[in-house]
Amino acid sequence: MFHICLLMFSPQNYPLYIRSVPSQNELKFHYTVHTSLDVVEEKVSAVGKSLADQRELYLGLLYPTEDYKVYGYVTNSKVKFVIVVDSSNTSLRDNEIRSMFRKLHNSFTDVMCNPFYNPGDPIQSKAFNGIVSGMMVQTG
């Protein structure tokens, strides 16, 4: 059984969305993901210092551990997406992770366009949950 975890953080680094498969492992991933936020901040600030205005949203592999690989993505509004997958999951390639982030970003944009959603509140959209569940089933 593969483990996968998705977390979204606001620009102020508080969680907007947390989902993991199996669900009893959510707390186990918190430390890993919070340490990855430091790497995200380093990469974003390094890109910000470069002369190019165009910024790649996909940050790639943030860091590997013995058990997991941590990937990152930052939107233009500084919302951070972090995906943690098993290191033993060799079926996931970099371009597949990148497409997962794009799909999440598009779904997040749909959530933000909802007039009943208050930006900064935790995401509780059934449509967003459905897309995340579909992605987790595909990768697991």
Given for the second form:
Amino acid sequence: MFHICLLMFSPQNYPLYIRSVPSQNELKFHYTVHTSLDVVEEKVSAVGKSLADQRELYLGLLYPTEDYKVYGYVTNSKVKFVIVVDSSNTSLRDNEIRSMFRKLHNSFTDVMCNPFYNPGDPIQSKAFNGIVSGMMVQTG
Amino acid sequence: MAGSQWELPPELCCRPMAFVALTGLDVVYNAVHRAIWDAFCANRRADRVPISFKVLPGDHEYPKCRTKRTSYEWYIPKGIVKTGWMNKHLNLVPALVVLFYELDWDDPQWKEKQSECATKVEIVRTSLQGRNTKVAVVLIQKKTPLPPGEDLVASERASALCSSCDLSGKSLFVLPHTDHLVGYIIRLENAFYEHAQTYYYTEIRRVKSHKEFLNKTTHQLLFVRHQFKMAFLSELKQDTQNALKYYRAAYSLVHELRAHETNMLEIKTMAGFINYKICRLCFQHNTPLDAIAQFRKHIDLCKKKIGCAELAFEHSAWMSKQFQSFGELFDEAIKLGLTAIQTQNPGFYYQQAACYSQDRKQMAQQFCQAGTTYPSPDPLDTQSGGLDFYGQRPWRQGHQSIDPTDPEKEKLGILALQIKERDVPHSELIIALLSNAVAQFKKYKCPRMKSHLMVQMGEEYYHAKDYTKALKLLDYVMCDYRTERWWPLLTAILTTALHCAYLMASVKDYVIYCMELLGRASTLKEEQKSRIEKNLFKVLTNDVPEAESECDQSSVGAARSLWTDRMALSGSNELMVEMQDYIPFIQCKARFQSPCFHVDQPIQLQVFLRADCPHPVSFSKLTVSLSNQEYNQWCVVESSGQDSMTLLPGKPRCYNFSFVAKTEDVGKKVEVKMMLGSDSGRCVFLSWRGAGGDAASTQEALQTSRSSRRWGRGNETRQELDWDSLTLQHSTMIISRVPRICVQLSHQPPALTNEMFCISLTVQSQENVVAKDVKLTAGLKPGQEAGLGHTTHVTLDGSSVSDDNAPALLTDVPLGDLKPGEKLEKCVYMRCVSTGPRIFLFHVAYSIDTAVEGRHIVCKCHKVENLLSSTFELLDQVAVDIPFLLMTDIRSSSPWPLLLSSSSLQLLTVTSSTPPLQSQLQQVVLQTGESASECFCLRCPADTSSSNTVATGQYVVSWRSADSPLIQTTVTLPHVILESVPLYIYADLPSFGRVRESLPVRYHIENRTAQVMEVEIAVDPSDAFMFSGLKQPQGRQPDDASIAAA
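Alongside the form predicted alone that was just displayed, please also present the structure of the form predicted together with its partner chain.
Once more the chain from above appears, this time first in line as the rest of the complex follows.
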């Protein structure tokens, strides 16, 4: 069983959605993801300087650690997605991660379209949950 | 020395340099020798050849060389690399031995000295028996040598010396001890360096030649050993490219070795050494990516090679050391100019090293239980005091087969290692690594990583029982997590901090952490919260709280007694906690009902409280402190006896206060500071600065405002108080009471300059009671143009024209009392000396007795325009002693008729040529826009000195409008320029002429100068006239030359 952890942050960098499978050692994931925000911020600000319009949302591998690989993605409204996978998980390559992010982005857009959702609140949508669960089963 | 067992040996980490031994130098007693030695070792900068020099006595015993093996057939190696080998080649076996000998070419005792030298060389050679070490001789000479080839004696004796010492010509040097010592030394050094390189070259060749004797089955270790030796010798030769090649070969060979539990440590140790060398060289060659790639490969290959399971902590220690030393190499390279980036900097390696150290600690705790006694005799003791080969077990050195020779011995050895591991100060190691990492991440802009590592440091201090330091660190980073709103992480940190506070029995910290863990930001489960709340109340009732569950038992005992002591201490049991920086379990919001209150209204203040904890909270006192301390007494709620105030979980409670503001606070703000005391045994005052709210409430308020913007005012229909939509109103403005009197002004603008302008004021009281001490302030409103104060005069006396001393503002004119409904009228006269708009201020103040409060009102200001202007035509120049006309022109701009009563001229230099008449303008009434003119004939007397300009005088007009008193306006007449005329011409013309009749014109020409003048007159005829008489009279004094025109 591979670990996989998904987090989403508001533009102010507080978590909107956290999901990790399996759930033990969740705290360590939190720390890992939180620290990865350093890199995300740096990348986002670096992108801002050049080529502002042709921005690639996918940030790629943020930084390597011994145990995990951390990937990042930033939407145009500066909502950040981060996926953490075990370093030993070789089934997930860059392309798979990229498509996972795209899928997430799509369903996040659906969440935002919900008039009852207040941007900045934690995401509690069942549909979103379902999609994330599906993704995790596929990859896990 | 279990801690330093993992340190890399210093001979591995240093930069290898060719070793050259100097003999025959007496550096203690011989000044010349001392100077030579100093020149060798002082100032060894990078531009000098890399040699390490050592002074040895002439009969020094060099390490013995073992007899060379002729065949490896029966040889079974006992290990990979001997522990002494590197040191031997760095410091013990020289590449070159240099013999210094004092001998001049023309020495009288040449023969004897020559043979003495030869003997000394022989002694050195003998002690180097079997080694390829070169020998060189340096002759220290007092005389400067002649250029080569010129000194025949020298060349002859040199060759004689060479042959007697069995030296090649290249190994004999001459060092004249003259002025240029350093220059000679540098040349010598370069020659030595060449010799040394040749030595190392042959050594490498020699090691390489062993290879053909080896076979793959029994000599695997030798393959690695030889590659390592060649690489190291290449480094000594300063051939780093080849060294890197050999090290890489050695590295791949080390992983080809058959690895099993008994030799795992040796393999890993050697792999670590070789890896270190490779990375070091890569950084040195400025290929950091190669270094990183090598290191990653190394880690991947070795990660799983744990070896003996009972000694798994050793593996972690080794891994930690690998990361640490790589981090250090990386850091060193950065100091030498390499640039690192955010995602690739030494910090990551230090962090990983710390991580492995943490693993090591855990495993050590797991394997190394206390209670066992250290085995005797010590299995870790060796006869020599050290190991023969790197990475072997002391109890079975040189053993290379798969199974340990003696299982009993093996067990004891492992036990000894485990017991040693117990004494390792793990936390210290971890903290040192973490703080290294923190320093790096700070440098590479990773604030969150830094915080994370600081949390780890704090936790490690906690494990090391250094609670003060732990709390300091945790406290520091808590703010970061609070502002980032990462509640799960904040909760985790708070929990650790709570443990620390408990174990230290630090009451204040304990209370604060409890309060925050009970708050809404905490992600703890209900039952945990409930336990914490109970503990909190225990502390508040001076009881010892229950132990935190995850603390270890021994420290809990100590903590308990600490707490009992603390509680017995009755002294300072009041705590003041600032809530702004935390997210406490009681939320507080305060608001004034309105942003401003009139001074006669009671001020309404609401304080809302809400508890987020699982159990009801009771408290004994709620006080509000306002910026004016006097109001505080009105804003206190205190529980009386049993009836304590209780907050139910999740239910907001509202406390209303109202008080009357003081008149002297009119215009000031009142601000709220809240204090919530709960004193029962021990008091804790929770204090909110401003009007409540805490570290998280701003963001919450923002979220709420967003959602309510979407959903309109849906909350208003709800009966229950919506906590989130409560807004803070932390200050209110106290403003004066609305006046209930009516002030009316009537006047007729515009006012004229100098006019006594009347403004009538009507004050009518609408109060129900008598308005006392009505006072009027009237006049020019301050703050207008600076000069206006001097040109405006206000008076109450309208009967006479006010003088210039009257003030511009009349203050506090008493008007007496006003009964309800009574009306009061007052006229104020105003005189303006200059034109321009003016704003006047009328201020009526009175006091009233309703609530023993005085009231003031400020009445409206008023505009007055002034519009009189006088214009005069004027002559530019006036000729002396010639009459001229002065005409004045008065135009009325006033909207109503003006009566001019008189006018007069007051002349200064000029005189009137006509006797003063009655004013021509007497009793003239001017309507708007009409003008009146007056004409005077004036003459400037002849004796006036001919200065350029002259003041003519003043024109005084007296006038008045309909019913105001007579006003005099004085206008200064313009200055005129005086000119004296040398020739005065006066024409005598009839007032009219008839057609076809002659019109006699007579010109009088008068010379006013003292000189005789020649005059020429020309008359230009006009088309309408014909001329008769002299057309061009000439002469000196033409007497009444007359020209007649017809």
